[in-house]
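Just one chain follows, in the form predicted alone, and it is written as structure tokens.
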Amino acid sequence: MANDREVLREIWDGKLPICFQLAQEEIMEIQQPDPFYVMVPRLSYFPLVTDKMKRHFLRYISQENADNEMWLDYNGQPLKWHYPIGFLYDLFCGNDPQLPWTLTVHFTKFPETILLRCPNKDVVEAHYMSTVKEADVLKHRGQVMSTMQKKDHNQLWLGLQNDKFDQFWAINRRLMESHGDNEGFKHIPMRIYSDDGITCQRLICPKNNDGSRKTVHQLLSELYPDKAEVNLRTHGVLIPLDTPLQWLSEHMSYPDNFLHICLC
């Protein structure tokens, strides 16, 4: 991969200020709980960064609900924990940035039909590793993850969980390297989301038929030929249309090795 380490570091260091507020109907104490403010990594997942917040609110709810699974919503829309935090913010607030991002905390009425259950962090790890393996199948036919040892998988996960850039990238760089004679990945792991809830995931080759590098503009012409003006956003920025897909995948993928992109 091209070694634009500064870009990787900028993406890794991205943070979001969040204001958590307990749902009004769940407050059982006369005294209102203070909101809980925290800066969270854009690349992380909510179950990895909400332990302290959960303890802060537990004293204000009915104790019979204390063991219930906590969930979050933004303006009444439940937030899917298996998506990276930064992507969720871009999806819901990308066109109208609001900081701090104010979210509501719930311990009752879990929306079973919308959210996956997440009883512990092992579930997050399992989902994360499964997604990385899917991305590796798309890029390298699964050849990189299959040759890694268990300790390498652990280092990848712990680097993300503990926000350790060097620990994470010591392993992740292998997943971003091209293998064989063909420069570039076989396919680009990418999911494009529109605000109406539709997700687009297709087999996307990083090269055109003539061997030249495919750009974002060329991809949009293929995927949305009938739309005059289409822009893509990731990590809070609009992607320049002349960006090669290979470079984008190497440098702006989330830790699960997928590009999570919002249509705007």
Contents of the next structure:
Amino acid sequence: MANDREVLREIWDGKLPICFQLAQEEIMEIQQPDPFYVMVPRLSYFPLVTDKMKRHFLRYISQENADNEMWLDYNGQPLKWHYPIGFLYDLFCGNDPQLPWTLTVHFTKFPETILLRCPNKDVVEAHYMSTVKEADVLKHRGQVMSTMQKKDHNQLWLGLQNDKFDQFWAINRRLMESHGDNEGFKHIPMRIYSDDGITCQRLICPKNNDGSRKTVHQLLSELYPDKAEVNLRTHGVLIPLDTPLQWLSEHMSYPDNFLHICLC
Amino acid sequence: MGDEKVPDDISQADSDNTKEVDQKENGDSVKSDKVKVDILLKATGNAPIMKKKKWAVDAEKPIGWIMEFVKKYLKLEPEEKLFLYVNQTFAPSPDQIIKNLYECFGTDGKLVLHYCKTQAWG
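How about the form predicted in complex with the partner chain, since we already have the form predicted alone?
Let us now look at the entire complex, which starts with that chain.
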């Protein structure tokens, strides 16, 4: 069980200052729009926190583009809305912190081959719930999610969407329990991203063959036997190599129940 | 659009396994050896059945690519929807790589994907 409440709270409260700027070629007014500054939760998703920003910039663009889907880039790299914001920051700026994080807002030239379409927040919810289900298949063969009621699923989503820690964790704690006589999950839901754009997801057991708790260091030597020095970053911190994977999963997972980790 | 041709890098895995073996024996210059994995496509709900269910696909491709392939194979209209499910539980996002899903959810050497035209498992 996730027992270190201070850690859970600290992770939940993580925020990033963002400076949104409208792409120059989109500006149709003589007067330049002011950049839009906002603090956003690291655990959230861009479509959940950008309504106000969108309204701010709509006045400055050509009205024929006003109904187009908005998208964001950092340094020319389109940002995938279906990844948590904090993870995107760690991926692009982890080694070279830049605050506030300056992003460019677009209403035209949607990069179809890179980004998924996100016409409304229901799509974000569907993506989120599906990821939680995938994580639960790895942890408990899907048994927790399938025995929960629809209202519990809603509560998870609303807790995240409305930034309500207690509401979210009242349900999420059930997803963080170990089942049977096992101390730990069946497998650890974890995605490791390297800067070449490759995502690695494997069946990772929280225990070694001798029953001891598997650490980050042991995992890295299994996954990357040839690499001498690898570090992992999540929520803006480098993970100490002696951290047990089970503890990491219970406390440092994103609300979608996955650990999203950058290789560095 | 609409003919029976399949893309170069997808091949029928059940009836003509030999085809792949032949390629490997005499064709080391033909292609760089891409890792392939077997997927099994099962219809559910109101979706039409595919005649060939088992396919060997490039492991590095994203799930969205399989979705496009199935839509083409079933001759669905562009606006028709197709949902793919793993373990009859969750819908992987279209940019998830087949290899990752195969490693985590493959059984007996293949990844089973259920497809349907309406949402089946939420």
